[in-house]
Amino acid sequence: MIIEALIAITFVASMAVLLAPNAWAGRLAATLSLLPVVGSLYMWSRFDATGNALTGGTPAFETTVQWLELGGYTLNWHVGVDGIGLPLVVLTTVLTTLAVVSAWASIDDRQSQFYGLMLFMEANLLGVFTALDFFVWFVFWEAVLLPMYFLIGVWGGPRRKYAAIKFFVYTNIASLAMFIGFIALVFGLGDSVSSLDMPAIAGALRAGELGSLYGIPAATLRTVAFVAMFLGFAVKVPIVPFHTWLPDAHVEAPSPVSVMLAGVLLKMGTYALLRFNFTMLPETATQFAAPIALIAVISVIYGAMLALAQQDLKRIVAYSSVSSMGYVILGLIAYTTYGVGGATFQMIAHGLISGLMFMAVGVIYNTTHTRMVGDMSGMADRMPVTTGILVAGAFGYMGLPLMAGFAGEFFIFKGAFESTVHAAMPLFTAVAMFGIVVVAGYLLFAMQRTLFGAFRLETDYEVGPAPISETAPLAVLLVAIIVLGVAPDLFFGMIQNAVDPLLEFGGELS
């Protein structure tokens, strides 16, 4: 019942932080936060799953109540972990944590309810990555939704109204057409099935078991929801052409909120893509192994390029987001032990990452009160710690070894270079390989101009050091990149142990 507690304990925790004054609401908010950490921590010390949730596997922590019935189809309160869900699990604990701690600084106007709802957020966060059924799964799916919302809309920059309405717009229509999807797929099994358990419905559509809905055939269904699935995912990831919300949503939000945003939300799209698209439908997958690789490589060779042509720091890192995603399903369409497990542990590298690199832009932020290229230089000599920390995040991204960023895209080119499910799959692992190239020189373009030479600064602000609530998360995120970094089997093993009966189990295709 450890799961189940993690998340009543967030959801409790996030209804006291609201109750709060707010002179110590922040406080408040980051002292319960260390719960589900503590809760996650031993979750992975204790880890005994052994495969794949969803094809057979028995996963950890599993608890399975019958709940209701339902159209028809019985509904359960069933949770579980496998090497897939936990380091999710243990990310949104520890990235909330530290992102309460950084907006201690920043949020000066309505804490109780800024913090509550950042913890219910984390609690859905919790739900979306253990829930093993699918009505409870999309529960928290859409509930995630809400806080984010409010937390852009309400605590955002000047167009935080514009943002927040775009990305609630662009999310929702998303999951509708994921939803469609999905329960096609559920009512084209027919008698096969009997609940919105994930793991049957894998099962069966993994069995073939799959038949015709309306008249539709069983072959045409599979890839109209195929892509229905896939492009209802895509928004949240974001890749190419379905990125433009995320922009505009990272400039506006706070920056703990940013931290938020690019370390654990996106990876929610990513890891749906891997839970539905991937895992169910494999074949349907494989067909589509091309044009997959293609957008994969499309969303990292453009992101990176946006980049390059920004001068606010924010859409810098933003951009450099819809790049690193595109690694992550170059992975995952790879079809092999490294390059789906590579992915995953990728999504993981990418959330300390760039929640390093949001958090340190918004501590820049907070003393200089601006974000552009142009406005400041030699940052370094009045802010030598989180310039470093900066710095050194910044090569993390670039894939320096011993850095959690590099184990990720090692283990994914090694993975996409020996993939057969396309013959083109090595040529596309080349081209995306050049956006290393792109994101070395658009971040050392920026970090040249605003942390190095003499102080400048257009802003009439006083630049001094950051306070230790501000540099002391920023420490245990660096410290958390180079240890994975180090020691990438601290979550690779368990990541390979989820992953190798997924391939095994519709036939290794490497």
Given for the second form:
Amino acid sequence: MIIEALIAITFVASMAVLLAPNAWAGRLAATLSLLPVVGSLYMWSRFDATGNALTGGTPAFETTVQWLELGGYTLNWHVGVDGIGLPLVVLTTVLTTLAVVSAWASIDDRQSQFYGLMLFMEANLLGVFTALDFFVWFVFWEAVLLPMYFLIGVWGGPRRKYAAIKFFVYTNIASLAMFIGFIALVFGLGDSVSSLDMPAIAGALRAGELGSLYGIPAATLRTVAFVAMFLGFAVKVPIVPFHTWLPDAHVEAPSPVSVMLAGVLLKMGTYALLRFNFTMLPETATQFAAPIALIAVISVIYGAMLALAQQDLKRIVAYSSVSSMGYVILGLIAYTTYGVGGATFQMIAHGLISGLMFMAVGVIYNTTHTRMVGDMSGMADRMPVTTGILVAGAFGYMGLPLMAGFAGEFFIFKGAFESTVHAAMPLFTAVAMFGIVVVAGYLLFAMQRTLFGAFRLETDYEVGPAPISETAPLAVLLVAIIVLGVAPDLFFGMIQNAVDPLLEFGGELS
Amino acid sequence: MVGAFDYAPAIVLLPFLSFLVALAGGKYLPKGGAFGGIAATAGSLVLSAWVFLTVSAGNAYNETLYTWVAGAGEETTRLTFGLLLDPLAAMMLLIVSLVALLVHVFSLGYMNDEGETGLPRYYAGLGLFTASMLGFVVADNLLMAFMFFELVGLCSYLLIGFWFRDSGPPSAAKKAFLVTRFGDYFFLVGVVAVFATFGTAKFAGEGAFPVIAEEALAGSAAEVTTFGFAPETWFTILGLLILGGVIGKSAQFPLHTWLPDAMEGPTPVSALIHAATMVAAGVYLVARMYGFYALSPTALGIIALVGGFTALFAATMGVVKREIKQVLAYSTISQYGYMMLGLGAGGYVAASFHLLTHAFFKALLFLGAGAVIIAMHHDEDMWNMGGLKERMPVTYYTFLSGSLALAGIVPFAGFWSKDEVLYEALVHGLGGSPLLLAGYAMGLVAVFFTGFYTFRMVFLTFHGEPRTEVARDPHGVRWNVKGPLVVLGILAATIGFVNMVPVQDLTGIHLEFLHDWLAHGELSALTAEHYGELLHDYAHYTSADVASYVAGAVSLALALAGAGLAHVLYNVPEPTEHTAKLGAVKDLWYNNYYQDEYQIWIATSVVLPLSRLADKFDQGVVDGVVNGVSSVSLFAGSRIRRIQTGVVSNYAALLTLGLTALLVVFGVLGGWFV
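Take the protein just shown as the form predicted on its own and give its structure as the form predicted in complex with the partner chain.
Then the entire complex follows, led off by the chain already shown.
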């Protein structure tokens, strides 16, 4: 029942904040958002799942309640977490609280709506990462878009409407493709499933029970559905070339919203790829190993090259997310413990690190009112604490050992290099790894120009140390990043446990 | 005998603790946290000495202490941290902790007495730097080594860029990290590939990867994945990948360009970087996994050639520099070239020996230069100095000791070790590996240049008449500067006595203690003895019979010739520049063979435009398509909207037309008109 409680509390909290006066909505939201944090940490402490929730494992905190019947299919309220879901739940709750606190200093307009929407989004995100029934999952999945649309469209920058609509329409069309693909699979399974229960569907698909549909042979159906779902999720991740909504959304979104967008929302895409494409259709995935690995490599290198060309700090971090997500795809397609597990770990690591980076850039923007690299220099002189954390975070992004990013990337590299899904995987991996040089390039250049040298600022604002409500969340994130980097097994143990069952199929791969 | 090893983790943790203390409370502590650092490194030094004594009693330690990733089940690799304490590590621990301690003490004079701000940050950086390097030294596997290797890189970034308000240091710091990162990319690929090949990255003990590799080459049923290559080829590839990191960190050609720029950092930091930490890390790594490199003659040959070439190449550039620290920077690159030459030539002991002696005399030279720079009110140009000999005798005589060691003049430390490196290259070169002779030749020529630039530096700085007002009345230095100088000055003069092979050959007295030290040990796979067998069996190195004192005499003669030339040209009351006599070569050397230019050109004229092109492509084409699709649908929508005019009669007409059309369609399809 704790998952229901978690989601329900967050919904109620969002409503309460929505009705609260603007003056203390931020404080209330932060306080109330601690409840899901405590709840998720409690779940972590009591976590006892084994295996993968979709392939016959036992998820923790599972509940199944029959909800309604639809066209011969039973729809259940079915939630639970395994070693893949729980880390994302913890990430979501922690990051939401920190994003809310970091928003105190910068959001000065319609606060109750802002914080209400943030919590509303959190509730839906928790649903996405815990739902084990497709219908429930899809409702949450789509419901995440709404608050994000308003958060960008109302509190965003000058081109916020363009960015918000682009985000909404692009991801929504993608959802449609994914939905059609998945439903086609369900219909193709025919009588072997009678519900939209994800474990049941995954089990049937992995057992090879997919039949033909409307005269389309099963093999074709599987391929088409795989591609449709892949495209749908690729937009969300985003994978090159479906990434262009991301920099626009990030640039226009206020910083706390960027934190959520990069930190958690992008993970919806990789999470769904893992849960649907890579769990349910492993043969098809491995059949497409080469092209998928290739676009992963392209995402890494091309994303990093784009980041190198940017002058806007936020765009730099935004494109670097594209690059980092490429690593996740590379890890997923590897089909090794370290590959898929590392990809999952990287979702958490990147969530924390990109959250930190967006937050830190936001702190600088709030003080200087510019994000352009050329508009400032020597910020270290005026904002030493923020600079220190930003430098640490940037090194985390570059994959400095003993920080979470290195762990995630190293697991992926190791898993992908030794993968046997395709003969060229070592080569793909080696090329993708060059991203660690490019990322160092653009972050070091940007830091040198903005943080160091003599102090100079093109805008007329007083620059001083940031308020504690902005630096404290940064510090918390930094500590979390280091802790996970020193002790990755805090999550990686359970992740491996949930990932290992996925690797056994067809009898050939392991 | 367990005592020392039980406390060994503290060697790493103490400086780390001083990092935390300085970071958190440095501004409330006296001297900005310096004493914490001094206490911590002194503690590390004491413990290192204890470990050294324990190891010399014939013990070794190779244990896993912390499981980073436990791995699920039998098949997945466990990733662990552990300690490997053998003679090599014990020796290196002593070097690092001693130099770190002296650098901390010296910093009191160089930073605190000079009224620097940001001292907590400085001492925090020093602490972390020391801790990272010590962690690297004791690492028992390649992954852990890589992790601390990277942390060393981070610390160099933080300390080189210490004076972040100026424009030079941040740029130099960025360059140092970026260039070494480029090398580390290959290293990381190598680490990942080692895991994929052997399933482990342990350096020593049962199932260590050099052991498995040896078994695989011997054909004794070790399971390795070689990705379709012959094991020999694949192991060479692995070795070369890891070598990428070595070339970056140890500033070997062509990734040496960061090092001269790194002189932007505070001088004590330069001493630490050059003598004991960052730059030493690369060479130490090759020595650490020498059992692996010894299996591949190709990799060894490349190491030797890169080393020999770098030794000569860097030495020539040192000849024309004006700043005292620049001369020292190029000498560092050159000296590490010798170590690489030694390793590549099969001289494991020789290279380790040179690592040892160089650590002390280079730390000494940098700290001496630091004292000079304090005296000169932070002017580093040697042409503004002169005559400092009378005004700062302690600095002069210690600096001279270091210079004699660097130039390789008997009996100072550098002579013995450099000579042994060259000797190894010569005998193995003559013994059937002619490639090494090229390395030897380059190394030998570099001896002349080394002698020349070293004494050019000494004469310009300390001899003759003072050439500026500041040099006439230099700023005094205190005990905290002189103390470390004296300690290192004595070491630079004497440390070479631990291994006097030529004297032994001449007199028959047993004098090669370092050889003995490294040749045996409890971990037999990590001994020089074992490496010798590997070199013989797999790299086919055999020694020709050359008397060591003959080779020593040749290099000594060259060193003296170089020093003598410097004496003639620069040891005069009012020296003048003679570089013009070099003609076009001077420009080439002064501009460092245009190495920086082409690397900057690659960054700014190839990569950056490429990224801008990618950005244009992304904005124009990729996003253009997205916006295009949306415009098409919007346009279509706006056209279709025109149908909805709001005029009822129009709708009625459309309805009628539509109905008619439908009727016709159904009629045709339904066959009504047939």
